[in-house]
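One chain is shown next in structure tokens, namely the form predicted alone.
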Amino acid sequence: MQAIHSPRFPRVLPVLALAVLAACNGRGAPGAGAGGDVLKLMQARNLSEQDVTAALKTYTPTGRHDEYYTFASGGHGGNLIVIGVPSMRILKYIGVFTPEPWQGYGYGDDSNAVIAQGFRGGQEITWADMHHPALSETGGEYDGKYIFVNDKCNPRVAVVDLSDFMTKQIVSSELIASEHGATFVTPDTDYVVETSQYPAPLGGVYAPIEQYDEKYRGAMIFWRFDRQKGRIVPEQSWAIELPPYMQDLADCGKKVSDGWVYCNSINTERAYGGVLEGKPPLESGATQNDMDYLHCIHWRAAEAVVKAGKTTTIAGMRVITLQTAIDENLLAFVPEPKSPHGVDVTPDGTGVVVGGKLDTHTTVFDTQKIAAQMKEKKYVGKDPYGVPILDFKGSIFGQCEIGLGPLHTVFDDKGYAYTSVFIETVVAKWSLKDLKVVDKIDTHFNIGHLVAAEGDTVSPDGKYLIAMNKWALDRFAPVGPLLPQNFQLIDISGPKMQLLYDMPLPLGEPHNAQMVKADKLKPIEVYKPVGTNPFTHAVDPHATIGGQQRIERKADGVHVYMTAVRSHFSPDIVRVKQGDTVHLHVTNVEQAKDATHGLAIGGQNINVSLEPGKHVNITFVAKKAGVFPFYCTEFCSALHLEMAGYLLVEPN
């Protein structure tokens, strides 16, 4: 085969050429004409051998499924993004904290009540700042059952069931006013951890900012998760009061450190700004100290303290006070490099890797040294609130000189760690054994989090890594001043990292993600039996089957028992009077895969998704007299446009 010779085109190896041709013509043996076409195409598009190799590594033919799911936070969108790897195709956008029209989430059915669970202080909230998804775990391994997500601005935690990729619950506590260290799970998903970020008086009460030291506090909430029911149980949940530092990210111990949780903090200076009052800005005041504090919490011991009743109740939440946490030896601090962000437990549970944004190192803390010193109460001092402090050098395994601005770390199956370096804008690969960098790869631009295949578990896979970059800059076609984020897929299977793909993410600013083997998930294809309510996982009392369609006027309004099937609704004419409360009970009686219908009613802000076998309940008030067509919103058959009807609202 003819080779390409140019500065842009190094000699194309025969193996690569055969692979290209096989991918192009579907046969292992190339023909002369096909080979010439491929080489001409490479030249015409200015593609190098490296470009073609990257394309082959990500190309996923039609009908072939991805090896991994990546679940990425939706940032300001408040929803969850599902991405296939290595194809980097968006598979779904899951409605969580905010309405999502395609799924009918928050537009008339029972999902409205789920969203309302997240309203705080009587305030309707329909946006969120989602940051950190966490897959459920069993023995420190992803089990593919659930995923939990958080809202930084309006501290909330949601439960998404991965049997149908639907949000089933949102919980919130007025104990804290914001959060960032969420969500993180214990190795068997006993608890979902949520940690406050910006200190405030606990319980949502008021105190002047000048009383910051005395009245403002942080807290770490342990939301109890019932695996059998698939729900968080608020009445079995509890929290630990923390000093008024800005607690940041957290991670739970595993294997030898199971029973512990570690949390970063910033602003040990306790600065709170006030630029118009003659005080330094917060970011200046909060970066004076050389060290901040890594919080080390023995949550299993804390759980025993809760069971012993040594708590106080604030905003309906059982809270271990800061003094009780000190007295019971549940909490200790270790100095950590200033302005830390990432805190990531190694797969074997022996280390905690911390990246300090204003440092040039990653620091590996030794979980066993920390536990031993706390057990022996071998402390070198106390913070202003009486929390014991451990010796820094006596608590670490060592440090790796990594570059300016280390943030987050994930792991592979060969003993390497991968850290995002924000200011240098690279991913650094380094050895956990000897703490030396072995490779770096540029990213575009301003990398934040990163995710590797199963990289947060006790047995990472290696293979793939995604750099989650904050800026796109010159990567994609211009779309105005608000640009997408840029997810970059990187091959980490070999000694040198290779960039494979740039993917624009125009759905908010994603922060973190988790990547799980696709075969661990067992999503259902249809709801069985017909009439299943996805929020109860049982046949709904109002489920309707063929022959039982009807309209009944009752004391609480008009009840419409409706079915949807290709290609009609029954009934297709609904007559009510102005001011009536209308209860629609709609069942999709289909059992064929992907035979989804939708129901939208003009002028009522109602739009629901009816997957095969699904039942929904919709309640609204017919406030305005008139004629309101309703129709199926999912193309379902040749007579899809005829799948319609009328809501007739007679005037009083």
Given for the second form:
Protein chains: 2
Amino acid sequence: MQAIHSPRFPRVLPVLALAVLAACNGRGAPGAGAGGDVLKLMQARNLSEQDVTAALKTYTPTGRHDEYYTFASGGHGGNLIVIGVPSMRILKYIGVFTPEPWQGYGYGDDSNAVIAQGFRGGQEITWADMHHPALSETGGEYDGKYIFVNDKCNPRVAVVDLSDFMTKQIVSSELIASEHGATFVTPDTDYVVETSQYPAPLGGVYAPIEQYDEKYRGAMIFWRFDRQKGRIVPEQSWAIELPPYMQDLADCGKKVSDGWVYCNSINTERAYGGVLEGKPPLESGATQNDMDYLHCIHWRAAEAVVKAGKTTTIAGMRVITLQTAIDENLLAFVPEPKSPHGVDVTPDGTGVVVGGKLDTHTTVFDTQKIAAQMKEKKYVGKDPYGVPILDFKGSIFGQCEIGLGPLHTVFDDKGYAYTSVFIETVVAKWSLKDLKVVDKIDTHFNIGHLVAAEGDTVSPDGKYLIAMNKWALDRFAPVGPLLPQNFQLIDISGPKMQLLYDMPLPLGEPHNAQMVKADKLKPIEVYKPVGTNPFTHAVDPHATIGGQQRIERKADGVHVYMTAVRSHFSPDIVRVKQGDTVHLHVTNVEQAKDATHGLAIGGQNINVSLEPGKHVNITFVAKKAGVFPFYCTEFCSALHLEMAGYLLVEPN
Amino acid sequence: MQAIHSPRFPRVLPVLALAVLAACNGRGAPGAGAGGDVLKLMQARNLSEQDVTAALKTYTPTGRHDEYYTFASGGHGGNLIVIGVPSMRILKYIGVFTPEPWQGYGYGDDSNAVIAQGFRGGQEITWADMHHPALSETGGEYDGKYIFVNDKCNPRVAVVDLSDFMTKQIVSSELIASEHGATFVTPDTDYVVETSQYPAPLGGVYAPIEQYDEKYRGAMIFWRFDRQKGRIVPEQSWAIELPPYMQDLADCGKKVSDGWVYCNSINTERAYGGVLEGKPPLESGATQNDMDYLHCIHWRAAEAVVKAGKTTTIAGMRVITLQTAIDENLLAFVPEPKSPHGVDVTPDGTGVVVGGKLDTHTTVFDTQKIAAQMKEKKYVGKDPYGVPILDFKGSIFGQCEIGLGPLHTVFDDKGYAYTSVFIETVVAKWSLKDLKVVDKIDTHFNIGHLVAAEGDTVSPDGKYLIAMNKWALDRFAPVGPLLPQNFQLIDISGPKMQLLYDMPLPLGEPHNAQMVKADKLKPIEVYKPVGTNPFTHAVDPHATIGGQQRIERKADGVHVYMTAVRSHFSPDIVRVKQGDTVHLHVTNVEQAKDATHGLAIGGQNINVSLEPGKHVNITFVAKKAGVFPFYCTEFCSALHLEMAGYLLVEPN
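Output the form predicted together with a further copy of the same chain next; the form predicted alone has already been displayed.
Below, the chain from earlier opens the complete complex, with every other chain and molecule after it.
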């Protein structure tokens, strides 16, 4: 350690300062002891001057709140991850598609119903592959009210309410069989965009793979969001049919390009593998062409076409067919190099930055040139499905030579773009004005998406950027063959980027994230009034307050009206007969912040979280006779262990 | 900010140093710029000198590994949390009782079978309330091989293998209906102790609550652990019947008290609530007595009694009845004040420290006095069930006046004990020699358990302590009504304790933890040889390597022998008929560290994690006809998105 360390010393201020201090002032000075501490710590922990700076830029003392929230998708963990910036502490995992018992999510009637909204084709689905969260926006700015997130594997979209950080709705359409370009919101959150990835026959029907060209298709769904209700309204939602390419990421236009959505694609070769059937694997079959197609869709014009009734209903979804989209001039393609992936609209809405996994530069498409050419129908050709194609050179602002494998791009407040470069495994900072790279910083390792403070809004903040690295390799103490991902916090406030912090992701593989100013969120502290059901935002009809606790046998079973308060449940003895259907109606009657109780019942697979004022309904059948203790699962008081009771199931 | 901040300045070394620097040396000196940075940062982020010290004691630069692992129970999240110390970064959540899709835990045949081992009475149980993890020990020292953890609600014990950080076994006995004093291991991990909490008729049968005194009982189970197999052997396990008090925490003797286990109890009043039936709630009914009973059990003598066949089998478990335990002099009680909770054996094994939730001091019981009196049968009375009682004063070393609500105690390397004091919400440091408090530090808020570096082994390390606080209140940026818990890292290397770090717990409510030196763990990096099944630690009979990929229709369904490698699956097209049972046998043939793939299949609720060399078997029925894309869910390469295929389910 010492050997490695020594060369750094001349660069270390506290050491130097102390030396000078000693040289010109023999007497011990106040603070010198502490200075000695700093020196000792730098030696003991082998910290460089840069390490000290990074530590002081990220350390957040007790009681101090983080400046930003980062909301990261949980990847195949099926939950949403809330991270404080700059401390990089995880503040919460929000259960979304995967049941999570600590929150009681998926262990009580109402949350079970939300998860069941996401079952497809009668199949229970208890996980998801979440990729791209999208905060609700007003005028292209995050408004801190809701966040949406997708499931790539079983195409679904979830609505998470940021007043209480709970998932309130899941929507799904059988129109498509998988997705990827989701979720992305229009600048006022009129729509949440969900775009298919792997083509399949629309509506979940079967067709042999040999009919791929004729019967397999893609689609982009526009889920209508009702801000007042805080819910997506499927009946008001619609979709556009797309050719059987693999539609990839999408982004909505803003400002001058408001009303548009841009989506890239891969596999215009329409390969579908078949390695045991004498065909090349998709990875080579799908990478033959030098160019694929950027999809440019005028969604506002499409909305009018839908209102005019020019749709076909498939699997309950109103669909603008590909032919109608062409006839109505809603869709055009622009060639994009090579195996494109990221597609990100600039803050002013004039540009769309596209990276190519096998390319060496980012291409900035010009939204206004595209719009003008489409208006004039100035097309240079058609794809095999008749979709008009725009001239590449006539549709771009320019290209930036950036390195091998540019993926995703975010923006700061000074006119710079930041692009993740996968194969080079760096973040490249470049000027949107002259398309020149001004700085690069190594990442560790295999960077995927990146996120900057408010970096995909109309007014990015700069300051912080997180590189979302897919591999950790040697970065952290080993935890077996399955390693965490590595989020690296980077300071982008100065001309040179500085690495501040390595953060392991302990659960799930986040793909994308959004970073929002903390003061934009105004979450509630307790549910008011007492008895509120978080899923209806109203006092539950079965809410129970002091004096009303009771047990009633009704036609549909035994109803238990229960209260929780430090440190007992009332009733605390529940007597039923084997085979009874039991309806528990439980209200936490407390209103003190953090006075959360839980209710767990042995043998019934039940645990619910009862935050202050919250009401929860639980239905179960007492199948087995016996004595089943129930108790509070959230440590609430000195006599928490005594907050217990018995479910007595008498045999028949 | 500035106003609050200024007064701190004179105490800040870098500032002072810079001032002196300037005073005696007009010229700019190397490093002065950086010194200016430190000063600016302290001002900008309002950091005190203490904050700077804390930051430098915890900040862990990129690529640097933490010195300790802390393994914390996930509370009602049902998973195990792995935390790096001193950085306090969460390195991994290990799925234990709750299915976790990122790890594929509960989404493939073998892991499903492990979770199913924990189902009770035919009831599927997909969560747990985990309280006390226990690392495997050799000679009273953590050996870094295994960790055990309990479920309080549905009494179960899980075995987690620290070679790959995966759960390999869950055991459960219908003998008891709930537990709390679990898991605790004997000094060589011969046994894993699990003790009931809320009394119930033994064996899961029904009895009216009015027969509580006669028919309700507690029990302590000794699960036999086979270190060679790495599994608990239920057939070699046994239990001791206990009176219907609420047995609480337990701890095993060590060194001079090896062969003993100590367990405290509450509710010797045998109250059981009944608030709607005219009875007092348990919280008051259970707190009438000034003394409850410390249970002292000579497990090594009990083991001999079991070997002699003096047991009764209940619910498949060999049980030493309470009467036999009395007759064989295996069990004695010592009175303990008041609403006792924590029970912790000192490193040298001579003392047992007990805290009382409604007490103001910790009591140190003398294991040797207890053993001697039991040997001489020097009893002062009997409880209502005939259990002999020892004299309180004759059984203790002494008491320490510590503050209101002492709970748990851990130890350092200098003869000090550290006790969490709930109502005062502090950690109290006191001397085991003279039972005097030497330091106290505030915690935020409602401290429960605490953990120190190797703090419950025969040779604690000192250095670090974590206060596991139940409430966070205002400590972190708000995340709705359900708040994280707060782990506070405390430096205990010096005479005064120093708070270093506040860490939010984003998922689950940990109760207890153990902190082990990182270099004691030697996890594997990849599965060798290729095709290894982690649950059998052998090459799976269905393991598939290059050239052997195939699809075979057999009597029991369609068998797909598949390989995964960057960037394709082989086969990548799977054709089956509606209603077919499909057996997927998938091997990741890679051996590069971190080259993990995932396999997700649309519509089937399937996602598995395929670490390098790992083999997974997945069985499902293709119920629905259609086209279902499958793909790699772990970002593996530039062409990861192209690592996909199709499951084609042809209709009948």
